[in-house]
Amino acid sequence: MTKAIKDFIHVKEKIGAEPYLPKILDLPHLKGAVQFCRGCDLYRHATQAVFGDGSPHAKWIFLGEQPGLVEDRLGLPFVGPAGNILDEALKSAGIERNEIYVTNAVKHFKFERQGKRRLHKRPSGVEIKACQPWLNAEIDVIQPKGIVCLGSTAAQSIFGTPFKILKNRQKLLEHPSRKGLLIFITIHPASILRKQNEDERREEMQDFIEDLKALKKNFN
């Protein structure tokens, strides 16, 4: 194979995720077609594409930013540590996890490899635009109230760049291209298991269930 092919299948391979969505756009296809997606380099070397999960009808989309290890393992979203982190908040605010939708704004896991383990790497600008197709999708089959963006990568897939979390925490938005969207900012579970001691993180849970329970009470 000459360089110049390598070349043209390397961009052709770079084009976004829009040419690998099915035909028939429900959940089931799409999530039978993500796997083979080409739209940016991350399938690689993940274990596979990791959809979302959760009710089809369900009036918030929690969109976190990538599967993490546990994640690409078993192809399920948010059921490793930050995903028992996400659990217990949304339980002790009163919201059932089979009631709402999770993703990822990123459908594979990106990592870089320290000895024999895989450490999580926050995605580019390029791979997060290159992925918003996906999620354009599943928000056109659900159709939710909102979307609830656990931290700053989840945020910028929704509003293009990079976005302040503290500053807009708690705040009610609106989908800038998608009219009566609402968007509601938190921080992403895996935050606090990278707080440094234990009172720092039981108090960063409780402020993200506080979070969680505004999200109940006012927009429910």
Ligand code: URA
The other form holds:
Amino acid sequence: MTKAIKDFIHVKEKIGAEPYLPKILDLPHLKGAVQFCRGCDLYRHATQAVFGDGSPHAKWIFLGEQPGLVEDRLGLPFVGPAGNILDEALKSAGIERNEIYVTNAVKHFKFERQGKRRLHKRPSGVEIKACQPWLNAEIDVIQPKGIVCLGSTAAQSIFGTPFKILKNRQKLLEHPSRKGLLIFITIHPASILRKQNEDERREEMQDFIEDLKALKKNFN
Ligand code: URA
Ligand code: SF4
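For comparison with the form predicted on its own, provide the form predicted together with uracil.
What follows is the whole complex; the chain from before opens it.
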């Protein structure tokens, strides 16, 4: 067996995105390299990887779960229905989308086929962990003041263990290993869309806006 084949097998067997990070760590290089990531199996069925997008000088990184159906097609984070909810809430809280950076804990869309439809499936703990090097690189490059965790997968990616969102929403915590980096907890905007009726959706939206207004007070 040649060394090249041995190296190839070694990389294939190693779980996690680390071996796929580019040598030059800036956003354009990261965005290019993520398309070649094989750090877990999710690249196999997704259309493309969806990297973060937004201001490279953002004070806050907004962290979602994984791209959805629309994001998978368009290659940008939070541009589908959940993104519309996020945009509306940001606007109501007085935060401009172009002053923040938006990304996901997992960069490939995970789904289950049901006939012709592709239905969102939650990423596993192993997949969340495998994808962390990309998020870590985004944090290293952007050096934000803090990270807004949109829902439990985002919080699990930061804290490394399953995390109760509702008990912690609006809390300003500290990153477990990056001293001084703030972590703000709120819900995932898609959870509003999953509510049964209009009244519940309106209520949830109001609460989400209140969370973002609380964040806005600590924004700068
Ligand atoms: N949900 C997410 O968590 N991220 C997206 O980019 C879209 C929907
Ligand atoms: Fe790599 Fe993350 Fe995609 Fe898995 S989900 S292949 S770790 S970019």
